[in-house]
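Single chain ahead, by itself, as structure tokens, in the form predicted alone.
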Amino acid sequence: MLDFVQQLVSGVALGCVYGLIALGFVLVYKATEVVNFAQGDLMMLGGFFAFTFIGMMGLNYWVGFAGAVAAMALFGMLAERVVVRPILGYPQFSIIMATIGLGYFLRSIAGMIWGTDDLKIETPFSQGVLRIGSLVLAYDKLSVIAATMILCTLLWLFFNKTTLGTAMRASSENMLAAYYMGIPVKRVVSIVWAISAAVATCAGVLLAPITFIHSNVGLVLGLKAFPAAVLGGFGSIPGAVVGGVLIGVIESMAGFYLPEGWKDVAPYLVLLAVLLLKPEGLFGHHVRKKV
């Protein structure tokens, strides 16, 4: 039973990281109907920025964390302006290839600047453990879960209780109608990309105590976060986080209880099973088209 609880906590912590990356996929898709396949690489770049501020420059953890989030928010706006906006309106395949190319570019730049070695960020939660009887839970994993809950709450308040958040939701529902209502759609889309990059950075920094940061970590985790977004219902913000947690828990349990090799396969098998029964995902809305 203790092993089960420890694997469950580990899976939820890893799933929270998947969920935050998936959240970035969903935010950009809802605002622009563009699938940003560089989302995982934005997480990787944010992790390297945090390592630079905290590990190399010696800044306080929280100052370095905030600096990395701010830097990546600006980078997200720049990426939208330079890479995506000029080709909006072109076939979706063109935009998808542009985001894939952006991901390759970011991985190459990260390799040239920070090298190919695995890097780790020391956090205030790296060493301690919580003991409940015989159960031992690491603070780094609990901190990831707590930070994800706080971040999701802040995003919910932003999108539902602020004027800018309401404008973003309006733009995601109908961009043309929002434009006619006087909402600065281009600015809103830039801010969505900034938020998406900032959330990805949070995922990268939270991931650092659990695993290492390297130039290919964004590609690996992005390939797991994208199914999490699909599982939760592509377009559903709560679904992205729930889907990520489910993928993380399934992966953790499969790695512990099933033979070697099932860890990476099991989440995709569950995804296929869910999509066969509920093609729109767990939280997606089914749209029935008339023929």
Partner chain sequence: MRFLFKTDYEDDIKLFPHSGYWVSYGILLALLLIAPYVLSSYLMSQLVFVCIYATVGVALLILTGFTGQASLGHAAFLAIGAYTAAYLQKYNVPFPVYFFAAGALTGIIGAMVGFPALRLTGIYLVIATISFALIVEEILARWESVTNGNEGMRVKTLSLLGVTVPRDSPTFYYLCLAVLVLTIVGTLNLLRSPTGRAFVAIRDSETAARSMGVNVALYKVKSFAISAAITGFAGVLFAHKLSFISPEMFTLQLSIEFIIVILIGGAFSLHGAVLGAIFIVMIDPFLTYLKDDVPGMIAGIAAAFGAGKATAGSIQSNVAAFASLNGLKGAIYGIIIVLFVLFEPLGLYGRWLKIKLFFQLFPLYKRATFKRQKIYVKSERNR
Contents of the next structure:
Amino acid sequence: MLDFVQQLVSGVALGCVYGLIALGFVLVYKATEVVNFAQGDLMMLGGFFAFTFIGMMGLNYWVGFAGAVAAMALFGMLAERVVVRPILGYPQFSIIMATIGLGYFLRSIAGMIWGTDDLKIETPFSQGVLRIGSLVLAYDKLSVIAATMILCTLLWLFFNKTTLGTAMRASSENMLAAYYMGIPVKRVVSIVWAISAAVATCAGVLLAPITFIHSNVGLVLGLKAFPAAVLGGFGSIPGAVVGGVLIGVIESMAGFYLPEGWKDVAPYLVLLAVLLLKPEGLFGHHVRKKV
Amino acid sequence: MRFLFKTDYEDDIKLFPHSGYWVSYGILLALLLIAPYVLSSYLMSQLVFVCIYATVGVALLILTGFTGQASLGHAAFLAIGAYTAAYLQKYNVPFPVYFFAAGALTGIIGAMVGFPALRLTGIYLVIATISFALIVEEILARWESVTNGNEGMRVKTLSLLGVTVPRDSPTFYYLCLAVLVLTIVGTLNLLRSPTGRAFVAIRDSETAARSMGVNVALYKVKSFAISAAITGFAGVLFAHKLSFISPEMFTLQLSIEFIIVILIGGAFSLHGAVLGAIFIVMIDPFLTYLKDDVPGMIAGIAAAFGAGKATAGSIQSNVAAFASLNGLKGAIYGIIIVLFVLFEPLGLYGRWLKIKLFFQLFPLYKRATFKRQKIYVKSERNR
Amino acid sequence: MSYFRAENLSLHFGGLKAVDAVSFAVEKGEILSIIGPNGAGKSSIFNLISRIYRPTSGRIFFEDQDITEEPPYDIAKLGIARTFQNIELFENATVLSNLLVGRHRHSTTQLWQELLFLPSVRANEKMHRRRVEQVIEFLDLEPYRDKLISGLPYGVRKVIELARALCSEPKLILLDEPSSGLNVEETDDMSFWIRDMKSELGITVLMVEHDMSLVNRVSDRVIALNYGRVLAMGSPTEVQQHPDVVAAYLGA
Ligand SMILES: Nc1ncnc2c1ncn2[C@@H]1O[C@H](COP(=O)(O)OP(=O)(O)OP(=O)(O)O)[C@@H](O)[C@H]1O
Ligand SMILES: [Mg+2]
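Compare with the form predicted alone: the form predicted together with its partner chain:
In what comes next, the whole complex appears, and the chain from above leads the way.
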């Protein structure tokens, strides 16, 4: 039982990270119908930025964290402007390829700049543990869960309570109509990219104590976050987080209770099973073209 | 410009629109046949890879380009073909038998993937194929009694009708070339028959295809099976060419490379698949060349422009250091993909068509001829 | 027995009754038009017949056979072809290959034969090509044979859709708003073609149309629909003078 709870907590923590990356996928997809295969790599880059600020320049953890988020938000806008905007509206396949290309590029560049070693960021809560009876929970994992909840609340408030958020929701429903209603669609899209890069950075920094930062971490985790987003229905923000947590829990349970090897495939098996039963994911809507 | 006059329904069915094609393809084939006696053994080896990649490219084109079903899992089909060959070899099964067995098995597995994929579209299909490929990769690594796990498997030299065919012999190259040519001809045949048209119909409008009597599910499964089977055949050749296979050769990276083959070459054209294969295979030697020769060249140029010996030397070592940076290949890959999507969506073959048209129409060519129509946002949500 | 019959056909989307207990029959060789305001459920009836939607209840009969449970692709094989209100062509293919897809229900060749393009496949292809040419001639599509659909104007696409349906040599054709988006001349052509389809090709026509003058010119009988229910059925003039129909169109 104790084992189970412990596995559950670390699964949820890992799942939160997946969920945050998946959130980035979903934000961008909702706003522009672009599936950003480089989302994981944005997370990786965010982690490296934070490492540079905190580990190399010796800034305070929180200052470095904020700096990384801000820098990545700008970078997200830049990436959107250069790679995505010129081809917005072309077949999805082209756009997917463009973001795959972007991912390649970011991984290599990161490898060239920061080398190929695993890097670690010291955090104020890297060490301690929380003891409840004989249950031992590491702070770094709990912090990920807490941070995810805070972030989700902030995003929810932003989308539902601010004008900008409403404009974003409008343009994700129908971009052309939003454009006619005078919503600056281009600016909205670029802000969405900024937000999704910022969320990815949070994931990267939170992740740093759990797994290390290296240039391929984005690819590896992106490949887990992707099923998370699909599981959640690719278009639903709560769905992304729930999907992420599900994947995380499945992974850590499979790692603990099943023979070696199942850990890596279990999330995909579950995903395929879900897609077989519900091709539009758990929270997605089945839309059909009217003829 | 050439004007085509059609006088018979045959004219619309023919393999090539006019006789000029027979001449140019004949010459090309002749050149390819004498290649082993002209080119260096290194280039020949690359040419074999071009044939294999192009075969997979054509296979992927059938599924993704013509039927509209995206796949990022073709490395898995290649792996299944390769491993089937390696496994059957252990029991001294002759080449023709395991060659066809590999194709058949991969085709069946392709069909089995096709069934669950029936209800999936777009991004859901992409992720489902990725999942499939990752699962296959894991199985290859774990099913040690058959695949020898991460240790990998040795592939014995090919022996055809009692004659051994080493992997760097001209005969092996001819074999790969033959498989490629047969694949292309078969695909062309398919495209001018009801099945090929049904594929294209499904790609463009499933609803309309269905209402014209196309059994969409059946044809999607057929497309998956054909594409997988061809990839399986290519897998056998791939295994022989490498002479050793292990799970980490068949990763997502390889699937992406196959997609790049059809993207760079130009989606929807067989010419494109071949050009894309040439491109992908030749990028490695090109980078090696970059590493070895370009630094010296740049230094030479610098010296010619009056740079001192020391400066030239430092330029040379700097450029060399840059060229041998770890991961330069990935960065170049990335840039190339992005540039192609942004500026040359029709791929290399599209560029060639433009150049051809430019000369045919000279001096009347207008840049706008090929200008892309800007669609503001065309939703693919409601497909 | 009627040639084609719908009995108590209903289609509900949640609480919305798009089609509500509709019954009607089509006689062989007849042109029957369905009229009604927007959202009346006209296209939905077509979608039920071609099995894009599954009826909530009710049955459909064609040539005395119950086709309610047939899979969609078999509907075409039985000889029922259709066009779409918003044009569903194969955009990135030539006109010719679009029309050849119309021939799909007559193709008999096997995959392996096609891979080798055996003489039987070749002979079949020539036969299909000949049939397609007859349709091209019938609808004056000669200038467009080798053009890609994506570059063609709306009016031409409309005709090509009709052509694709005709290529399948249907016994019953469903036309969803054949004249929408066409100018006066094109509409005239369309009315001639529809009548020729009946008289020369012997095809039974079921048509949804908003243009009353076209309806009057070609229809033998008319059904008026509103909110998924049949308001009136009979000759064009009868139906148009029916008080319920007048009320429905005046928005009462
Ligand atoms: N897939 C669907 N989901 C929900 N409602 C639908 C769907 N398809 C049609 N409807 C609704 O069913 C009703 C009938 O639609 P239908 O398309 O049959 O109308 P119509 O008579 O063809 O109208 P029009 O003249 O505008 O073409 C409408 O209210 C429409 O909104
Ligand atoms: Mg309608």
